[in-house]
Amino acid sequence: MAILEVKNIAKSFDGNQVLKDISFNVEQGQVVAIIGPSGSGKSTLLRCINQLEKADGGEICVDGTRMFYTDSERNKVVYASKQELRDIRLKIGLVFQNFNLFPHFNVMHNITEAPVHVLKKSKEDAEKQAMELLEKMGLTGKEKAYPCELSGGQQQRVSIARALALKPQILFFDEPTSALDPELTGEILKVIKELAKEKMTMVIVTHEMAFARDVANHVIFMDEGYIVEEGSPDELFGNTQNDRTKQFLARFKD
């Protein structure tokens, strides 16, 4: 069974339809890369899945629990109960492009805040887990540092550790390297590749075509609010049949 089912999602802002009948599934352990030009609806899609925006239509299920559906008789989107939405939220994590760390918390506090207050873990257990995650991220010794004392790449790795601290079943990345210079980008891509090797289920919105090709099991190309084409990396990057996809990828050829 798919861990994420997205069916016929629609979303508009001020009469401008940003998402148009978007449907796809994500299987356990799969890494899905979502590519496409700016303004194609990629980030809005992630925000709808992560409950940061409310969809205008369609249906989303996470691990068999329906987040919302469209009542056709009333032509209205119906969301699950607050408790069900909370349970769903704990199953998914989102890493933002601009880090979104709490500037007044040190690294340890940033990572342990949610496990302690949301999952009700003991401070000792949360800090033990945080130290393990920091080691995994190559940040041992940075637990007392504040975000302003870290490089962009280090801040992004802390934000990944913070997301992993809640043990999500699926992890979303919204252009995780867009705010970084090329050298720091490599740090983040290395971390995500390691998570892929561990079979972490991930959905990654990215402009890094080589990364999408190397890490993803499945690639989705979006343009103007639609899924234009999807398939394996070999199919999209090596043998695409769609003219719009060819036009987009031509800009990234070596």
Contents of the next structure:
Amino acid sequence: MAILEVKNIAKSFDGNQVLKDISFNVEQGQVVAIIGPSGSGKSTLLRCINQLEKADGGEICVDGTRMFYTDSERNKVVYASKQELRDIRLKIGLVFQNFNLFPHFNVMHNITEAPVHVLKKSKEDAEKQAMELLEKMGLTGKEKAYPCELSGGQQQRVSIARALALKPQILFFDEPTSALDPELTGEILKVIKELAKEKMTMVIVTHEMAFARDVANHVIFMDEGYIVEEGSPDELFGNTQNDRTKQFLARFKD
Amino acid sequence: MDWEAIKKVTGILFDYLPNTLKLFTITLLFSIPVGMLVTMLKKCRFKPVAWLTNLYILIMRGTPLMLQIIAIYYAVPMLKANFASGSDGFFASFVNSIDTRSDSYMFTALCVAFVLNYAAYFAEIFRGGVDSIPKGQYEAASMLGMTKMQTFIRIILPQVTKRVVPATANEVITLVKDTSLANVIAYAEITMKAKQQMNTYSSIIPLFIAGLFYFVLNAIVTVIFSLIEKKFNYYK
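Can you give me the structure for the form predicted together with the partner chain, which would complement the form predicted alone we have just seen?
Then the entire complex follows, led off by the chain already shown.
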């Protein structure tokens, strides 16, 4: 069974339909890259899945729990109970484009905040886990630093550690490297590759084609609110038959 | 004025400094929490409450504090005069039970006027602070499963506090000087006493001495606030 099922998602802002009809599944351990031109609705899709936006229609299930569905008779989106939504929320993590670290907390506190105050873990356990995560992110020794003292790449790695501290079953990335220069991008890609090796289920909205090709085992190409094509990286990047996909990818060929 | 007279006037003003400080302290202590409450009312999703709150802020910021002091001070005696002819509701009997000639009545009226006025200014400062926190902070907190209350107390409020310190310092400095407006209803604070001494000695030196008092008080306020700002400087 798919860990994430997305069916017929629609979403508009002020009459502008950003998502028209989006359906796809994500299997356990899969690394899915969502690519497409700016304004194609990639980030909006991620935000709908993460409950940061309310979809206008469709259905999403996470790990067998239905987050919302559309009551076709009343043409209304019906959400799960507050408790269920909260449970779902703790199963998914999101890494933001601009990190959104808490500036008034140091690195350690950023990572332990949710485990201690949401999961009610003891401070010792949370800090022990945070140290392990920081080591994994190559940030040992930075636990007392404040976000403003770190480079963009370091901040993004802290925000990945913060999301991982809740042990999510799926980790979403919303253009995690867009705010970083190419050199720092490499740091993030390395971390994501490490996570992929550990069979972490990830969905990544990205503009890094090389990276989508390298790490993802499933690629979704979106344009104008639809999924134009999806498949393995080899299929999409190697020999797509779709004209729109070809046209888009052509811009990234050297 | 000779040196002896200056020393004497300074001594008199010093005796009345506590009255100035009393008004200052009570206003500061109450107008900040009331201001927070007003910020919340202004952000209330039930629109009539938000509108009424806006009207309150508009009036408090749009009219002179001196007029507000006079209006509130004389409101009760005027009401009393109206109620005198045998009306007896709860409100009438409450108004009639107030002894408007007591010192505590004057001080209470002053505090009400100052707190209502300053709460309106603080409310706008706090609203500006809350609005300046990026949406991403709320989103990050919600993705981590934090409740609205946790998000506000642990994530938003500490950042708002840092951002409102400079504007709050401005307001507090103004408050030190605004206490002098209390002399309009003959509250015995230092400006009132300085004016009396000015008449006694036919000299404006007592006013300079009073000015020095405010100056020193504000120097202290400035130092305290720069220490507070420094305390928040551990992050940007």
